[in-house]
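Next comes just one chain, in structure tokens: the form predicted on its own.
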Amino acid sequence: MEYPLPLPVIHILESLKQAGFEAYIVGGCVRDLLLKRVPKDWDITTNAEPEQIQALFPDHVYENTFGTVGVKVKRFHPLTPPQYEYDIIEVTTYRTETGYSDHRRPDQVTFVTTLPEDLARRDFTINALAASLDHYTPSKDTSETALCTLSLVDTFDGLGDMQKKVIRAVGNPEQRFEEDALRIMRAIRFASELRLPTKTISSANWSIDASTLEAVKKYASSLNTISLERIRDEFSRIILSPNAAFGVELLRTTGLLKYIIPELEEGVGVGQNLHHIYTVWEHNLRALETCPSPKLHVRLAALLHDVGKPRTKQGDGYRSTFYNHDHVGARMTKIILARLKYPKDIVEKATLLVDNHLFYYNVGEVTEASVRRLIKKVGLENMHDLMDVRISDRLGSGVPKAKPYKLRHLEYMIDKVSHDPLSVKMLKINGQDLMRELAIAPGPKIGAILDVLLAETIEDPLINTREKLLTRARVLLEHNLDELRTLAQEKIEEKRNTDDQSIKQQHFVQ
């Protein structure tokens, strides 16, 4: 079978082979190719040693002791941020690793001569796959890739596990997790990312192998040895995965969540009132599951929006209350995300959304002024995110409809009050210009002329220049301005009504 490979990757593979070395793409990029996903990274492994790799590719970076040389190539990856001038392809010498005293980095790296020895050090079988390039044909559709025939090296039956949709550790799972404790989170992250929607699949879905899962549970406390930044990055990828709620629930059942966000577990088994059919924990998970936004801070806010409820609950049953849980939850959110070393802007935005997710809105009761106050408080740039958290909250409560009429009406009101008001301030001249250029005294005539100019600008926006407006103003001085002003006001009001109807139609309100 043929697979598309970027030309820079092919060039490195071919250069190593022509120099007499073995060369394979390895790890996640092979897994993603087999799963027909776009690889996020391209890694190459070889029996060439670092000095030999550096000699073959002079434009490189080598800042480690693990045998990984970063070869600089022309930008080709669609996910590369625009500020980077080039992409990096990591080329690593076959190696084995021993001693992980910090549960992250090997104490000793030994270069070896065979690929199977190198594959044995990897975390999961689906990532312990390598492929050599047999033949390639330049693509007819693009000059950036070529269709390649590959030979798969699968020492640990990763392909079989892939077909069975199983995430299984290479060799002894306990040994793999002792080497790098973050692998216990990576197992859950892969399950969240690879799992298929249950509504569209009738066969087995992705899961973690039983012995690997037991080892995850056994080594849960070893997360304490991992930096919070690494934990945060894996947690974020779980949150952004297609099955985020599944992943977070798996973090809880395996005992990992209490080392990441123990505050969330306070909601387990905590019943709510007549407005909810789920416990606080279940509701938070469902809010995350139904969150319509792909943004990290919105998804974090959806998961944490009711984190303050267990600490504010009064009473029990359908009449229980959770007064100020939004504000308590916001303070908790800020502490949680700061503890996990999230960037300041993520912390502030998620906290803002949690703090304001209970905004009040009823059609006919809320005025334009109150909507403006909400926008001023939250920020116009955050209103769409706040609506997404509100939609998550509704769907997470088990309601069938994400956006009822009153939320659509709120969107209409936000859109309406956010538009620049139709006024003479839109003109390229003002009263001072008229008095100076037309030599007229202050008085109602100035306002009448400006109203007429605004009405005519509505009809023809191209006349809204200083020169054209002043020319037209000189002509208007000779007319009955009271009559013209009446016509102008009718035109302005007509335009306002037309704009309002257009905005209403956009949001399906009446």
Ligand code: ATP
The other form holds:
Amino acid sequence: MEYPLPLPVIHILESLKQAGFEAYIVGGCVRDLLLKRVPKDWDITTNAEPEQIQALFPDHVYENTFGTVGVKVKRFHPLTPPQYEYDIIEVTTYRTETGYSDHRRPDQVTFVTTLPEDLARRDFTINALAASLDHYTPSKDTSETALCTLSLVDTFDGLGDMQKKVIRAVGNPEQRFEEDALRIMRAIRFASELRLPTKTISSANWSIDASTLEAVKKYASSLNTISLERIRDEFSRIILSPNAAFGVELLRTTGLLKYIIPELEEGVGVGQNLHHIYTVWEHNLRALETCPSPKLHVRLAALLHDVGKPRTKQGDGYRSTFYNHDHVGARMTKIILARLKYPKDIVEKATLLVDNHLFYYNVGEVTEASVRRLIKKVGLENMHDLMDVRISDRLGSGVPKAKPYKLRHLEYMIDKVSHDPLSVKMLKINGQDLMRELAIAPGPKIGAILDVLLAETIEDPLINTREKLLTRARVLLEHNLDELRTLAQEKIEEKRNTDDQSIKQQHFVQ
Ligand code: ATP
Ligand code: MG
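Can you now output the form predicted together with adenosine-5'-triphosphate (ATP)? The one shown was the form predicted on its own.
Now the full complex is given, and it begins with the chain already shown.
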């Protein structure tokens, strides 16, 4: 069978062969080619030693730790971010790894002479396939790939497992997980990434082989030995995968979740009130599953949006309440994501979305001013994400419709009011005007007056004329700085409280 390979990959394979070495594409890229997925990266393995590889490809990066030479090639990968000038193809000398006294990094890397020895160190049989290039047909057009005839080397029956849709450790799973605990996370990540949505197939779906799965459970606690950053990266891939809920549920049933986000497990078996058919845990999972956004922070927010419910639950049965679970959940989200070492902007945005996911909106009932306040609180740039979390929340609660009309109407309102003043910059006067017209010296009082004017303009956009604002500013000038600050704050807080009140009422009966 013929497979499309990028020209730079073909070039490296051919150059190694011409120099008298063996050369294979190996690992994930072979797996993905066979499964008709786009490989994330291309890895090549060879019997050439690192110095020989470096001599053949002078344009390279080399870090001496594992003997991998990164050959720089012209950009070809569809997923390479635009700021990168070139792509890197990793060329690695056949090797085995021994030691693993810290359960994550080999103590020693030893070069070996045959490909099967190298394949034996790889994690799963589907990742232990290699292929050499027999023949290729250069493309006539300007295409960046060429069709290649490949010869597979399949020492561990990866192809058989691929046909059975099974993720199976190479060799003894317990030993392999003891060597490197990250493989436990990778097993679940591959299961969620490869699994086909159940709606679309009737045949067997991807799963983890029974003894590999038993070993995953047995070695769950060794997740403690690997860095949170590596756990986080695998976790992110699970929740970005098409079977995110399946993956997170698998993390729980295998006992891994308690080393990642134990707080989520508090929702297991916690019933809700009469408007919910699912427990808190099931609902969080379903919200993630139905999340329409591909963005990491939105998916994290969908998964965590009700994480605060178990800690705020009062009463039992159909009249139970969860007052304040949004704010409690936001605090928990911040702690969870910071602990997992997510970048600051992801932590902040996901926290903001959880904090505001209960925003109240009903066509005809909610005023433009309150939409403006919501935008001010959340930021116009985050409104779309907030709506995606709301859609996840609704779809994930098993209600028949996501009520898209309401949200479409809100989108319309956002559009409408976002042309009205939301920041002091949008006021028809600025600090300079105040200093000139009111003859006051530069100082914090100017900013405070502008803040009060903004708070008042949010309530009544009609006062946003130069004349009206200056008249009001003359009155405000009589107040001292603290009074002004309290005034601006109060105006906004006052309204926020009214909103919160109606949200709470809304949620008692939901
Ligand atoms: P993807 O690129 O989609 O994340 P992948 O399987 O290609 O998946 P990489 O991290 O690119 O993962 O690694 C390339 C190959 O290296 C794997 O297919 C596997 O053969 C081997 N490998 C990677 N990580 C490990 C590990 N922790 N233990 C054993 N082998 C590994
Ligand atoms: Mg890869």
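What you see is a predicted model, and the numbers here were worked out from it, not measured in a lab. Rigid core here is just the name for the largest C-alpha set that superposes within 1.5 Å across the two forms. Positions refer to the first chain, counted from 1.
* To do: Superpose the two forms on their rigid core, then report whether the C-alpha of residue 477 is displaced by 2 angstroms or more between the two forms.
  => After core superposition, the displacement of the residue 477 C-alpha between the two forms reaches the 2 Å mark, so yes.
* After fitting the rigid core, is the C-alpha of residue 440 off by 2 Å or more between the two forms? -> Yes, its C-alpha moves 2 Å or more.
* **Core fit, then residue 467 C-alpha moves 2 Å or more between the two forms** => After core superposition, the displacement of the residue 467 C-alpha between the two forms reaches the 2 Å mark, so yes.
* Asked: How many angstrom apart are the two C-alpha positions of residue 450 between the two forms, if you fit on the rigid core?
  -> Comparing between the two forms after core fitting, residue 450 shifts 26.9 Å at its C-alpha.
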